[in-house]
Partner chain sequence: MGGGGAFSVACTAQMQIFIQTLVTGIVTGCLYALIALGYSMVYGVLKLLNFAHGDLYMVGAFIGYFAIQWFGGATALIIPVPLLIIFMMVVAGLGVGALGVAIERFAYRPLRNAPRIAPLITALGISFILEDSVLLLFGGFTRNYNAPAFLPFRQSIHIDGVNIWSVQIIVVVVSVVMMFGLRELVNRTLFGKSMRAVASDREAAEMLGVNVDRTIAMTFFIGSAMAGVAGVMSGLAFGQISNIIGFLAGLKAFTAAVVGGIGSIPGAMIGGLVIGLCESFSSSYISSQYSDLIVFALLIATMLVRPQGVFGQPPLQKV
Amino acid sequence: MAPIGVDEWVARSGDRREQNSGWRGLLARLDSRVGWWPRLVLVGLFALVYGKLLVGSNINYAQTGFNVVLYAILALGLNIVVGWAGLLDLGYIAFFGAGAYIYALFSSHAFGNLPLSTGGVQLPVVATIPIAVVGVGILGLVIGLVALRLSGDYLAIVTLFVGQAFAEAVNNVAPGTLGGANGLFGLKGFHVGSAMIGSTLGYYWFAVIVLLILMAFLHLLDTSRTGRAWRALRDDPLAAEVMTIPVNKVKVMAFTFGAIVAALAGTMFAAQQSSVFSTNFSAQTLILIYACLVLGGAGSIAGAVLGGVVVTVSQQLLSSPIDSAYLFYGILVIVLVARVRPWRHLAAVVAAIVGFGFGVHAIVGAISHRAIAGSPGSSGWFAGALRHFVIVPAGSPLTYGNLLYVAMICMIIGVVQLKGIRRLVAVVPTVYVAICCWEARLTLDPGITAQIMIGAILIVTMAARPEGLLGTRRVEVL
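Atomic structure of the above chain by itself (the form predicted on its own):
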């Protein structure tokens, strides 16, 4: 406790300086010395290097790069509403979908049955994108006006209804025009006259340009009076209103700007995919966008972009058995290195895990060979290295894997409750059960595994840094 008359934050300044003396301090000092615009240049250089060195050799790399930039743009749009204005918008996915469908309607033969068109409306991109952006911006304006008197949970419920209403409208209202569950396909790509973007790599470069321009614009907006008004609204709406900030106006502006960014991303998504389906804009996609923002740090432009990179790359890695193994075991190693101290304890825990695994495998194998006759779910050298370590029964290990999953969750909860040496001892069987569960169950269903792993990454990050990777911690006075 600080002495009377001495501020506690000031009294602990020496401790903070000591904590910042290592590699974290070095990174903090480098971060403080590099300005915002040089960082933007570094983002552009990184995207250029990725596009030149990796994308050109594999179309999958180009698709991954495009998805990363797309989710980064979506996270930036959501950051306006949630991170800056503090408005919980669960209908954000409707703006993304509306932008995609408006582009699809003007880039396909969906209007072919209307009197004004005999072959469908085929407008150039310089006309289609503004139509989509302005149209969805007006939609965001209307929803913002409707939600003026709402906040917190009530606002979340209303905006969630907007997202569900969009899905119902696409599937059941005018299915002949919107395609219903069959969607709209055969869309023309971005084109001006005879010039057209005809490859995923081309859309990647276009998306990178849009991302850099958007980041620059949002930085200027963040440092303007509007940005400061949004943050005041987020921190204390009543105080902001007392300080003569037009609260209702800035709320509507936040919804409108967020909708415009989402619509812009929607047009790029529809053009690159050459099709749109209602399933592209489900609650799962909304969760991924929120994961990008929360992981990177709500309120931070760089954090939203970094969150898009981490979440999208993680999702892509989890679709491959060998890459998902690298991600899983990499996260496991990082967590152990970050949380187990001192180093001799870490070495003891790792040695205990190895010895425990081989010992349990040998004991179970002596009792029943069939209990260890299954193959690990990972492929490549992981399978050979783990064959005599993990316990995977012969046949279908689904039931066994499900039981392991429940046991793993219970053991993790128990480890969190323990302290000191008992926690270190409990970590050993917990890690072993997690590895067995991964090899026996989670590798068999990449879709579910991706959600679980992204959730685990979020939980670990929030436990270590509640403000996100690049977010700024806010001190609330109660």
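If the one shown is the form predicted on its own, what is the structure of the form predicted together with the partner chain?
Left out here are the partners and the other molecules; the chain alone remains.
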């Protein structure tokens, strides 16, 4: 009887998709309407406009732009292995790292193993990139061959160890050449003869061109026999094998292609940063790349690129106080608008939050003036608007903020468990506590907050839309 159940479920999931309204539905419809070449041109135009208009003014913008494109490329590579072939590769970071280290070896004094002023090899970019790509491609091939014995979660674990082992290895093995914990620095940038990319903006343009070419190639690959074989493999490896697809070969191919893309990204990363450290290739970076892919939608080229944009830009925003406030309140508004329906409920909740806040502020102020004497952590006009809303004690003590943080987590967990009108009521103090916590604590440690937000984004995405922004909903029958 199972098939009938599956059918029913599937039919309903189809309905759910049809019903998708609001901005997510709009996004999905846009995604299905806009054709392939227009999409590529769109990305190109956007990159061009960004590069031309904004970049001239501020070095940070160029860096952000480069990071966005870098992560988009990394997510594209990961998409081959995870999104298409369905191989859960948690060692992807090793390919990125290996690409960067190979570039570094051939662009520094590392091989000279001498004081910084002498020795070493500094090959031109037309040599370093091919060396890195071929080297890492072979590494991907080997790891892919090894991975053939494993499937599913076991593959995930072993590759996770491969990734960890890479960081351990470059940290400990041959410190004279690989630099150990000090890494390799003072790398020469991309150069051919006397021409050399000297600025972050230059690397931005280089990365954009690589991204566009990659997007085109990957799209053509996706719609070819190889792409179909990968996707068939993901759905049902045994059926794929019986339908003339050499599953082992195709798996190794996915690993190799993913590795090559990661290696490309690695060379650009190393050249732009002009240094490499083993800490650049930690599990944290891996999770960031996964966040890009998963948020954008595994299996979709446009999704991977969009994910790269969203995650990197959020990270960047979180590092500046005023921008992070925009991000925080923006997300708050989006969540409220998306989750609280209909509109009159939304209006009531927002009004209640405002009233609740000013009310609590007034009461606490009447009891103790010191308890509200602190100023909100946000700068700019937010600070002014929120001065009489949030409760921040004089000097904004950490203990207070920490308590708020714990309270906020508990309340969020509580709200999720509640249903109906109770949830609506509970949302009001929760949002208020979240705002207070943001102003009193989270803005003080932007680095940590950024990490927490990435974690939260992953959890929320998985709960609300496991297929990501541009992914298609999948069925899995075990």
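The term rigid core refers to the most C-alpha atoms you can superpose between the two forms while keeping them within 1.5 Å. Positions refer to the first chain, counted from 1. What you see is a predicted model, and the numbers here were worked out from it, not measured in a lab.
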Notebook entry, point to check: Aligning on the rigid core, do we see the C-alpha of residue 418 shift 2 angstroms or more between the two forms?
Noted result: yes
